[in-house]
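The form predicted alone is given below as one chain in structure tokens.
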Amino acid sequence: MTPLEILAAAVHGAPAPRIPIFCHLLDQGARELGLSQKQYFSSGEYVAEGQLKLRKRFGHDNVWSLFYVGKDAEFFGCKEILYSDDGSPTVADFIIKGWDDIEKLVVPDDITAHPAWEETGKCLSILKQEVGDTHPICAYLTASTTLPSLLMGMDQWMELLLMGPKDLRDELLQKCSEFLQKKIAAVRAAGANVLVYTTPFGTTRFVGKKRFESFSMPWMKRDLEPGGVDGVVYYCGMEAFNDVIEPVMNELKIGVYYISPLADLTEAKTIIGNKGVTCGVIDDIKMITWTPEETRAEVKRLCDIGKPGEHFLFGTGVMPLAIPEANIKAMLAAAFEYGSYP
């Protein structure tokens, strides 16, 4: 069975020799092909052949089509990119400086005829052609409640969401959900078969469950419900969301669920059950200092809870480039050897 039939079987519940494995290599990509960052991201050559090369050399069933989380603020004007030699790059310069600014942004009427976007659809294209038929393709959804901190920075927003005009709030977000739309239709249109929407605020231990209720899901179903939910992944980052995955699974429909490491990944496999697809992701920040048998423990852990009864994914979380080669290979190695079926 080809990775991306591997996948399929784990969301139906479907015989297969082992789990999906997934490895989130990024910003390795500029050091595989011996290039600056800047020197890297600034191509989808580049990183479509740094995606494809750490697959090789790794083994994992994925590549991705992010360049950057940031990535998204240049649809709307940031021109500014900080890079680094041991971290992602981030946004330099916010375009929303003032409230008065959230009236002057616009949303492009078709995102692949931006600038913005010709880099990533050259990515997904070479990507698609290689191995869209046989492997998760990923791409990275910012949710509308999250995009305004790469456009504005958190502070602001978190000022504007608490303390700001409801009218102006709302203004921004539907600019941004807007956006968020778009961009789904687009990266889907482009070949990307596994769609990770990511918010911070679909967890109650960010915004507690009374907002996350009135303001989180009503923003996250506006995102999702025009195109659909088939391939989304729900992820909040590294932060537990177990107390929301049934509201979610009822209200959304989403099917898949990326397990923070600081969750109980046994309650979160319960709640699950054979109603999706429960990710099981190991801690990679503590990867920096562990030895090989120390990673190999811990995904041994996490398949001996997650494997019974199939719907289960092994997966990674920011990998990283402080995380020894060793490791990586352990986590690997040890994720094909846990996470085969009789």
Given for the second form:
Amino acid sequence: MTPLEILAAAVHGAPAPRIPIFCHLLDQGARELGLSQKQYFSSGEYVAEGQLKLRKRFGHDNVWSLFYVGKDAEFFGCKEILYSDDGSPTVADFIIKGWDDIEKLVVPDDITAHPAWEETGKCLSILKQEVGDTHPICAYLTASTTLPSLLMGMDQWMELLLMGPKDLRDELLQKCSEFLQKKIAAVRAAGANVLVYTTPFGTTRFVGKKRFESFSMPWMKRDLEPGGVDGVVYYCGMEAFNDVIEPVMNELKIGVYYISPLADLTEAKTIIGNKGVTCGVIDDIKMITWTPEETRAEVKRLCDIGKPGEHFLFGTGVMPLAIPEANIKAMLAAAFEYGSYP
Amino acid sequence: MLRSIIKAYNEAVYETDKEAAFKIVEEAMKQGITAEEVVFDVVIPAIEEMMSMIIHDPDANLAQHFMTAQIATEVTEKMLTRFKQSPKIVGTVVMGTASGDLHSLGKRIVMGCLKAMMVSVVDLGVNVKPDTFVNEAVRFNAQVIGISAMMVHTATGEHGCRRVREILKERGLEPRIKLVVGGAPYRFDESMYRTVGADGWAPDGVTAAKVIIDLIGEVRQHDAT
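Just the form predicted alone so far, so send over the form predicted in complex with the partner chain.
Full assembly next; the chain just shown is listed first.
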């Protein structure tokens, strides 16, 4: 079976030789090609080549079309990204400097015609051509409730959200949601088949239960309903969200849940059962200092919890660059070993 | 009466309702509560209650932390103009985000709580170089340096807390200046703060204020002996 077929088997609960094994090696691509982060992320060809080389070397199932999270801000005019050779690039100049700027914000009519799409489009085209029929190609979707933090900074966004005028807040969210809907269509058309929908506002730890129901849920519905949830993964930026799995399943019909290492995986697996896929996610920040043996033991623990009953996937967080390569290899070897079905 | 004011104020903060919180303070002052009592008997206990709530209430959330800090800062700033005499400052802290990091939400929450708790806070902004942290701490005679980092490489890298610790050591400042870190990466590895050379950490902005105040106390005690 191909990794794509193994993923489909996990979704449908069909027989497969093993669980799907996802590993998110994003910043490692530059090192793999011997480039600086700035050089690497300047080209879709480099990012695709980096992803394909890393997948081939480590043997995990998926590749990524994500450059860096802040790239979405470039569609709205952001021109300044802060690069670091130690980690992920970040937005260095927020495009919304005052609330008046919200009105001026323009969502491109056709985002695939925007210069910010060009390299992502190239990357997806190469990935689709090389592994599109056999491997999951992941795309990253920043939810409308979270995209404002890339445009104005999280503290300014929280201020507008909690204390600002509702009409202005909604105007910004509408623009962000419209952009996201266009992005979903664009990445799907270009070959992405796993869409990681991301929002810390999809947890009660961020906004509390009341605001989750009255604010986050309606905007998530608005983001996802037009394109449907085929291939969509619910991910809250490594925050725990067990307490909202049921409402998200019932109202959004998302099928795959990326469970935080801070959450109780056993509880999540019980809630999700065979109605969706539970992703057991390793705490890859601890992998910076763990030994390969400790890494293996944690993979085994996750697989022991998640594998019974199938509908299970092994995954990582953001895989910091500081993780020793021996630990990445130990993690993946253990995932293949403990993730195999008899 | 004070108890019912505290309760009503806390409820408003819990509901993240800034207008209601301000209204309660105004009503209290009309009833004869002094500006000093508002700060020391209402605002500060409310922050302390939020600290306890974060530990015990599973639904305590970031929006509440943000509003706790925001409301506390605004009320305190307003009340300070009506104080009969300047309040005694608990200590001084310099705060910023680590070099290469531009995420300022956590810093803003911590600073808001500290200001309301009568700690003098010097905001160094974002993307702060290690030597700037130390130079400014010396300049303002601060007892604590606070470094916020939201990304793994800015939390653990050579240009963040680790380097600040080295500079403190090189300049013989360690007994005089304590080092505190906060931010998402530290929540995933609770021993990370020690690895990067910090004296303390907190999982959220509100309890960070308590950690910082405790460390100010340690430095003050050391200075006194």
